[in-house]
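Listed next as structure tokens is one chain, alone, in the form predicted on its own.
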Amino acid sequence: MPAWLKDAIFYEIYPQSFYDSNGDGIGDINGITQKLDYVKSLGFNAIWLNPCFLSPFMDAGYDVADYKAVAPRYGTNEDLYNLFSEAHKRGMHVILDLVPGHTSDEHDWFVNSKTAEGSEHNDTYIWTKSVWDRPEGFSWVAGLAERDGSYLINFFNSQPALNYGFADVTDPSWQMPYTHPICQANFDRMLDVMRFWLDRGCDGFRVDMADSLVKNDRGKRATASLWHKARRMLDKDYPEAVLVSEWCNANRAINLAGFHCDFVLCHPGTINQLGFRNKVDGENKSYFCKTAHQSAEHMLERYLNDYQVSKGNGYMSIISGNHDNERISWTLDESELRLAYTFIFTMPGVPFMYYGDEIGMKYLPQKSKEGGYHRTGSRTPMQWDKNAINLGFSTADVLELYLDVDRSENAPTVSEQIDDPDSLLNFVRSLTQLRHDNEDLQADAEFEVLVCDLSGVLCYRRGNLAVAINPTAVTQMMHMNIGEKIFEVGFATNQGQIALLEPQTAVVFKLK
């Protein structure tokens, strides 16, 4: 396990929306480099960079046309190497987004694979024997290539699935077993991509749709065998590099496949969904909503199971949000965000924060851009300066912007919050400092739920510290001596063995 993960706090950057350094209306890598001091000043010591590779951007870069080339809109490979170097000078790490399950249909591998006469890449993708085949149970495209066959896709039609074979071969005429040398060689191409970037300063990868590789793989053991191959390579040649999975199944991702971290995504029954984004028939039922008034038991149920089965082998990663979900401020107001953020940064594992969540950027529903659809509203430009053109994101004309900024009067900005000690931004800064200063709040310190009842109060132990949260709008009692307080949101008082937690309070205290 890379030692730096223990105290890592990640900041996710969507490159086209962070900072435009050359005035063309779209964020770029040099813009990220220019803002490294800002990211570090908030207490984030690691960055997850969404895809920045050559792409036609039918899915915002998750359709890769060349894994070893930076998209010109973002700059050059040398710009990315420089970002790695500058981050390392500041004691920071940078991981890239790896998309191994599919490529763009403009990737040279696919362009060659779809030709009638065939090529060395004939079996790089999954083709049926005939264009008339309609493979049941799969998403497929037919009639758009010279080659006589239909090809499988993973998501959009422009994302043909790479061929890692089948765990259960049901039609040998076109399906290969995942152990076939061709399928193994296809995964070796991904290992080559990983080595390319690791050799140039990358610190690891967040893996998109990590469970999507081998088809007909019900238990995911075949897919896991490929990731173990990657993990063995890292352990041998790049022991400080990390693998973070988009899987949301800790037992499979960490125990079975060997990932260092697994995201808790916004899937039904997860903390991300039940705690932060739980709207039911238009009513906010999120645990951290002050009017929900419910036990945290349901929110924690799946998490506690995943935590127990993966403990000691890897880390669960709770995220404030990402590029695929409505922003956390969509359902939580600022006072509720402060409690949710306290929770995120004091729980086990490696926390992630999405750019702009530190200032409470809003989810802005709008017309789809580059395959974003409803997700587009969470991908708007970072809001730097209230008094600058385009809120400081870009000097370009508004019509040239990748996406428009929040034009509302109450749009939050860094400039308004950075010098305000009571701002959300500085609250996030205080939380990251608290975590860095206390090993008992870091990734692998002991964790135990102490109080979780119908009042809504949640209290958990981290080593010799404990965190108590009352997200409700009324004062609650907790039968426990809270000891010496080292961090507090709202107010908590201690009367013998009874602690009074005023509305919307979170307190971190030392255990006696």
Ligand code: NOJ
Given for the second form:
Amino acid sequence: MPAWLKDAIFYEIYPQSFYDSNGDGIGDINGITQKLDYVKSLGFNAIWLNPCFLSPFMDAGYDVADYKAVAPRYGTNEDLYNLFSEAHKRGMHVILDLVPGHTSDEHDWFVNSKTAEGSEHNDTYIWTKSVWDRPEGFSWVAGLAERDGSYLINFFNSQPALNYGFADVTDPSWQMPYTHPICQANFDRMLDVMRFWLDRGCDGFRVDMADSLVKNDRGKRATASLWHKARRMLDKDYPEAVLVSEWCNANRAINLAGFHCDFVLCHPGTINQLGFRNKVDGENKSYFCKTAHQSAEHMLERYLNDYQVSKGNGYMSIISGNHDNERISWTLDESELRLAYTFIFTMPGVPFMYYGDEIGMKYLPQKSKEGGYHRTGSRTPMQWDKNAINLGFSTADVLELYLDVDRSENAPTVSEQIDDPDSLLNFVRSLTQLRHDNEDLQADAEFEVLVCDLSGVLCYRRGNLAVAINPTAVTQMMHMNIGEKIFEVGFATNQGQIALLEPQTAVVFKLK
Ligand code: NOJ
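Please move on to the form predicted in complex with the named molecule, as the form predicted on its own is already shown.
All chains and molecules follow, beginning with the one already shown.
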């Protein structure tokens, strides 16, 4: 387990929307490098970069056309190597997005695979025997290739699934067992991609749809066996590199497959859904919403189970949001955000924050861009400077922008918040500082729920510290002496052995 994860706090950067350093209307790698000091100054010591590889961008780059080449619109491979080295100079780590389940249909492997003649990449993807086969239970595309066959896809039609075989072969005429040397060799090609970037300074990978590799793999054991191969490679040759899974099942991802971290995604029953973005028929039922007034029990149930089973083997990663979900400010107002962020940065595991959430950027529903659909509203350019053209994201003409910035009057910006001690940005900074300063708040320090009742109050212990949160709109009592406070949002007082937590209050205190 790489030791640096203990105190890692990640910042997710969507490269097209972060900072445009050359004025062509789209964010780029050099723009990220130029903003490293900003990211670092907020207390983030690690970055997750969304896909930045050659791609036709039918799915924002999750349709990779060349795993080893940076997309020209973002710069060059050298720019990315430079980003790694500048990050390392600042004591920061950078992980890339690995998309192992599928490629773009423009990837050379697929272009070769879809030709009629038996090709080198005949079995790199999953083809049925004939174009008239319509395999039930799978997503497939028929009739677009010269080759007589339908191919399985993983996500959009432009994302053919790579062939890692089947755990349960139900039709041997076109399905290979996952143990087949060709399927294993297909995964070895991914290992080669990983080596390529690790050898050039990358610190690990966030793995897209990590559970999607082997088909008909109900218990995910076959898929996990592939990831074990990856983990063995890292343990042996790159012991400081990390693997973070997009899986949302800690038992499978961490215990079975060997990932170092697994994301808590916005799936039913997760913190990300019940705690941060639970709108039901227009009503906000998110735990951190002041009017929701409910016990945290429901929100924590799935998490606690996953935490218990994976404890000691890896970390769960709570994230404020990502490029696939509505921004957290869609459901939580600023005072609610402060409580949610206090929670994110004081819970066990490795926390992540999505770019722009530190200033409360808004979710802006709009026309789909590059396969974003409803997700486009969370992918708008970073808002750097209130008084600069395009809010400081780019100097390009408005019409040249790949995606417009938030033009609303009250669009939050870094420039307005950076020097304001009471701003959300500086609040985030104080939280990351608190976590860095207190080992008890870091990834593997003890964690235990102390209070979780119908009052809505949640209190949990982290080592010799405790965190108490009252998200409701009324003052709540907690049967505990809050002793010496080391961090406070809102206001909390002791009355003998009882603590009074004012509405929307969170407090971190030392246990006696
Ligand atoms: C999950 C990614 O986060 C999402 O953006 C993408 O569209 C799909 N995987 C397909 O790769």
